[in-house]
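As structure tokens, one chain now follows by itself in the form predicted on its own.
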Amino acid sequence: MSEMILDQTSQAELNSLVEERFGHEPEWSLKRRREAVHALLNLDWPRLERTPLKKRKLDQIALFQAVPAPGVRPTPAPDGWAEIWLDNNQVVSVSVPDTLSQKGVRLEALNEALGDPEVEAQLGRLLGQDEDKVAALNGALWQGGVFLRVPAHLREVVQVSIRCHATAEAQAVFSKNLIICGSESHVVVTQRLETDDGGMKTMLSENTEIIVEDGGRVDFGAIQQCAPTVEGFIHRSGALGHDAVLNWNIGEFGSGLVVSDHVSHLNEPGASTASTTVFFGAGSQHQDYSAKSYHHAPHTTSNMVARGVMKNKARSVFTGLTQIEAGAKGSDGRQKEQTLMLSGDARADAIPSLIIDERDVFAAHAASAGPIDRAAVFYLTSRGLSEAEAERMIVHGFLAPVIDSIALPELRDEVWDAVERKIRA
């Protein structure tokens, strides 16, 4: 099939594409795709107050085009880790240690798990497909993605690596991930998102849904280092049961445009979530991030911390939201966002917000965005450092408290490496 451009494609052509590409799927999945196509042409692009999308010409990106066969050559996973590689939305390899598979840990391509009733029940529960045009495109045309199911009451920590890569020819990358952690189990997930830079604009839309059952714990870490030609929309959402824990560790460094969020629904007493976000923009990057925690039940806790650096003409928007509903007594919600600007042309907005509908709670927020301290730079240069060395030292000191708090050693090292590359860019 030749490439299809959204503003040149009719609903009938989209329906034909869905039937041709996905007609083999279970009827429930195919029905959802048809519904997304039906809604698609009547929906608008996401409406973001400080990130206008009209001039980005998203509707002129190819929705489907022939791409090379997977070309990434996987390296072995660390000892004891389960790992899945995807290239151009196709699974390259999956490896699960026998010690985990024998205990019921499942790691596979999501499209191969659509016959599972649990997948039918949970997929799309947290992230719908009728919010806007990007959500509908994802719902209609997603191809790649991961299904991870960790059974209840495992004694050891399950460690999983997800690697997602796309070549320069892949102008549309739509995927979904579904992670379910059973009661009293603990899983650590590290995801890497990368694309090649070939000069053509690419739309990336990825949805990740995480279900944490009673007493379970998920530590989810992700680092995004896509090419400047990528227009990325990355949505992650988690639902937490009684005494469940969901920790987010997010590093955002790539894409010309990225709209990224992670949301936690604290549905039962004792649930807790923490999020750490590190971002660095350079050139003309535009980064729009948000972290949201919804306290639906009493005695729930949330804590979000974000630190970012902007240089050149980069622009960032970081929105934090903590909502404590009526009846969520004894809840504790905190947030802190800080952005450092290395040039006068950079711009950053930090927007914290609290919605509190209950009295017996604790809630706090803080936000700041400001230029690098030129007096500090002068002091360091007067002690023999170059201006570049002085700025590097200040950036390290600014980011270190957040990056060093990332509990996943491999991700923490990769985030520091990404920071170094952005400083040198």
Second form
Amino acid sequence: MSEMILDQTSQAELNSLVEERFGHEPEWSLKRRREAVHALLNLDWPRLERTPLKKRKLDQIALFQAVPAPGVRPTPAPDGWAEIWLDNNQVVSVSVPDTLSQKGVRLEALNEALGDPEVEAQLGRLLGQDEDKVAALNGALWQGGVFLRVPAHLREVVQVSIRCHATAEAQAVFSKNLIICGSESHVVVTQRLETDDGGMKTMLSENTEIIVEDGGRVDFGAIQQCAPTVEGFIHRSGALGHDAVLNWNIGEFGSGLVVSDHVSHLNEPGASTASTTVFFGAGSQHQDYSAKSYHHAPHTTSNMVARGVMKNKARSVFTGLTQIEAGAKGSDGRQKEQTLMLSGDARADAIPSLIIDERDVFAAHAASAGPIDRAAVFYLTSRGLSEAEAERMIVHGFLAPVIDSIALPELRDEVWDAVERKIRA
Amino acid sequence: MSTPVLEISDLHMRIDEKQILKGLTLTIKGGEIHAVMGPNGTGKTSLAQCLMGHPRYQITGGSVRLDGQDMLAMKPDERARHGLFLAMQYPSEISGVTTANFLRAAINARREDGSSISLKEFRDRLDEVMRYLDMDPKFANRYLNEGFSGGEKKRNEILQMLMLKPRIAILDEIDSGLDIDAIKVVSKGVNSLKGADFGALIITHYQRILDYVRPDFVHIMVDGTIVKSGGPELALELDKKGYEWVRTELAQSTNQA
Ligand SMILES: Nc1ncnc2c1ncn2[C@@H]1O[C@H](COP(=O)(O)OP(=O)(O)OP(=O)(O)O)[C@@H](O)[C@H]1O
Ligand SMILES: [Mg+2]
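Can I get the form predicted together with its partner chain as well, since the one above is the form predicted on its own?
The next block holds the full complex; its first chain is the one shown before.
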């Protein structure tokens, strides 16, 4: 079984694999997996205009590998935080402070929560499993993930840390996360994605769905520092109720290939989202990001900011979409993308787009992608800084306004550290 | 510290296919102030930038030595660490990097023993120099040159010069666009460094700054070389008669030869 290669595998073989691994799950979940198996064999790899996947030979990866045993030993979370660790997609530790669990905050393995009718009702509503082969693989074979439920009307801000790590042996990591924030509660989630160097090619498919109920607020921060052997597909999507807030802080640094997006559905009046993406590519990394804000209701606001740096032969695409539907009066949608290229071989494209079907709105976008200013480098070196130090300073200056806007100090520091490592890489 | 000597001899330089410097010779020693004047497009900025090591220029002949050391073999930062400084005609704007952070990094980069200046010592010196130059302390925490007016940028160049204490400074049109008060301040800054261990090359179009920073030598540069040198009186003469006078004189002398 472990030698199965995607294009030589039959539906029957896959079904028995699913049965063998996930047969103990509730019927609704198994049924979805079987449906995904069926879809899988007929679907293509994602079709991305500027990111051809053919050459990457994704079907040569050991996609049906069972996850190896977990490797890391967790360290305790900061006081007052709820924290969950996943290693090779298996939950190895969960800690929720009593003060939070007594009030009904739930943080657990998603696999264990499948009996919950809310999970059955909500899982997969924002991210489907029949878009493409990766979505179907995730649907059929997802091994683990996190369920976070924050009840309504909590007074204190709930801090949650999600740590996902995979060892070099893992070659197929498919996960799903579901986050539901109750009305008028506020949760800050920090997710760290990391894998060890030195392994074979790995496919990482990570789906996160976030539901923010009326008046609730989710600050979702994530930092991805996977090994260059990783082919990552990271999808995040949020649905917002009345006056709900969803803030994204995304830092993307690792993986050989990363296809990553985050989407906000502003479903009810007063909902608002702000998103910040910082990315840094080096070596021969290929990064394809998109961010989307859908204004489905009046008086909704969105603000999307992205800044990226590309060095060596790295390549990035950032596509921003702000869509304001007819009837979404008084909405305000903005986006701004800027990328800096440190070498002649690096390439970065910023593609902003606005689709506006309502007159009474404000919408704006700005995008730029350009090489580092050689005159500025000369200026700094003329004062005694080495060229490398001058470039480092310019990159710092370029990213500072965005990174320093990250509200969570721990995440902000980690993003700076990641930037530093990339500059010196 | 020993008296610096910058020797530029028979320097030839071009950009792409265009020859800009055509055999320029000039020696600047500690204790001396030199002024270089010349019409637009004659190669003054190119000279300054190539002395500092701008990669855009190709040297096709001649040499530049500071205390006998070959400057042309060094990168801009090494030249700076040897004591060369260039106040640029058009300083770059560096977003997200404060003047203070940048200056501190520059001072640390120049320290040979690798020790870094303490925050307190640095702050004290910066405050002192800024006060001396009549600068609002807020400038230290603004991004380097970003949104600065022309005059503010020039003042910032002088601030950097005083903080970095170079041995030879090249000031490219440090006076352009300045009102008279600002010229006085900038001149005060230059004069404060005067002494046997400091030499300067002032590139200018105007006599005005030379009223405040008395040059020992004035050179007229036309078409990529120095065509005439003299004392401070040469600048006054040039101010009165204009470059046409130099050109006619030049033509006459070549006819006679
Ligand atoms: N990067 C460049 N590319 C092409 N030509 C250049 C470049 N830099 C300078 N030049 C040319 O070299 C010549 C000398 O220019 P430079 O700026 O050195 O003159 P300058 O004497 O400083 O003039 P000004 O008094 O106007 O400042 C000009 O003809 C200019 O167009
Ligand atoms: Mg000039």
